[in-house]
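Next comes just one chain, in structure tokens: the form predicted on its own.
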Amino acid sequence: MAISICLINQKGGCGKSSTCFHLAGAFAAAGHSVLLVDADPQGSLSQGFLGSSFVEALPASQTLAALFVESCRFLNHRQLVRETSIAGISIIPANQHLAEFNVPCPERTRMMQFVLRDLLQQQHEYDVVLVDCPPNLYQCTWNALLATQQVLIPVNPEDFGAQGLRAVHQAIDHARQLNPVLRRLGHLVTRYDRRLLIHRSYEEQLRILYPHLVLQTAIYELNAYKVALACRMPVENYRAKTPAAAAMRELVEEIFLRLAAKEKRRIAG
């Protein structure tokens, strides 16, 4: 059974898209087939793999927006999936066409809440599904919460980065009423600089507030991530022998360990 994870946070710039981008490379390098779903109208994840000009020129019918477009209702939505240049990684892209559908109060749109869930239920050939969400809790994020099994919450260890986490957890609790399998995978500390006292302090505070929900792996602010992205490659594919690539491999390992522990607890009752 595929692992499906959405990455959410209300705060922009906390590393959701970057984590999705590089994490996909680490999963693929470990032998897993990966489907990326870009649910952010900014389309950063799509542009990272396919290029800005190409992504921005895509019609709505060839992006995730097709799920919400009335005229595209009878299209074969499996055709939205595109191969990337990296073996083992496919993507459903997004661009500005998605913005008009990313409305507040998504619960009021009734069946539109489940269009991503319905799409992912058709994708049986992937081992891992990663959904990159916009920096809000509107329609796109809500769809992701109803379509996936796990929530990963990237948070940079600064005041603005940690704000709004209570609302994120409330949204997860709300989504579980419609998606009972949804679970918190945890908080991932991103853009971390251990030399900064403020970063160490916020990390410590986060671990006190959420003692079992903060992953041990932290994603440091390393130049290799940015250079690899500029080359349109996850850091694992750009330069595997770097601390940045090693951190992503550690993150994959910790995710599997956490999922195994959750399954063991579930079986034990």
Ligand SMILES: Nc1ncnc2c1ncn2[C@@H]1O[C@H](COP(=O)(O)OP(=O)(O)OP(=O)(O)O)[C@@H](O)[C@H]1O
Contents of the next structure:
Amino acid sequence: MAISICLINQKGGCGKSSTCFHLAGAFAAAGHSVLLVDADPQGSLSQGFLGSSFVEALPASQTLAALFVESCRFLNHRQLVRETSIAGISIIPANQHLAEFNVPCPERTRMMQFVLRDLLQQQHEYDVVLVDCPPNLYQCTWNALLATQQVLIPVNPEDFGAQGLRAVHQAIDHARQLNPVLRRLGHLVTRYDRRLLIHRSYEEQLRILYPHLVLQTAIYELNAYKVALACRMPVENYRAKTPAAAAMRELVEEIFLRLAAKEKRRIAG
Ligand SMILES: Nc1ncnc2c1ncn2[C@@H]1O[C@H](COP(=O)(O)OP(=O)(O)OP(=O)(O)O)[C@@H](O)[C@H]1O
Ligand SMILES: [Mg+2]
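Could you give the coordinates for the form predicted together with this ligand, as opposed to the form predicted on its own above?
Let's see the whole complex now, leading with the same chain.
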């Protein structure tokens, strides 16, 4: 069965899209077919793979926004999936057309909150689905929470209060009422700089605040992630022998280990 993971956090720039982008490369290199869903009207993930002018020119009917557009409701949404230049990675792109549908009170929109779930239920051929969310908990993130099985929360080792983690966890609890299979995969420390005392102490604090819910793998602030992105390649495809690529492979391994441990606990009751 496919693994589906959404990456959420209200904080902008914490590395959601970058993690999705490079993690996709590591999953694909390990032999898994990956579907990326760009659920952010900023379209950063789509632009990373397809280029900004191409993505910005896409009509709503060829992006994730089609799920919300009345006149596109009866289109074959499987056509929204595009192959990328990287073998094993496909993407449903998004751009500015999604912005008007990313409303702040998604639950009031009744069936609209389930459009992504309905779409993903038709995607059987992928091993891994990763959904990149915008820096808020509006309709797009809400759809992702109702459509996936796991939540990964990229967190910068900085003031957690300012990052609104409490609201993130409340949203997950709330979503579980409508999507009971949803689980927390954990917090992923991103853009980490071990030389900074403040980063080390916040990381420690995060592990105390959320025992068992912080991944061992941390993603360091490394130039290779930026350079590979600029070359439109996950770092695994750009330079597999860099520490940046190794960290993404380590993250894939840890995700599988965590999921296996969860499954074992579920079976044991
Ligand atoms: N580990 C990292 N090392 C170096 N640069 C990084 C790293 N993670 C992210 N960045 C850079 O930081 C910027 C913001 O990252 P990214 O777009 O992934 O954040 P985001 O959480 O998706 O932002 P938004 O909330 O706006 O969607 C980008 O320029 C990205 O290349
Ligand atoms: Mg982003």
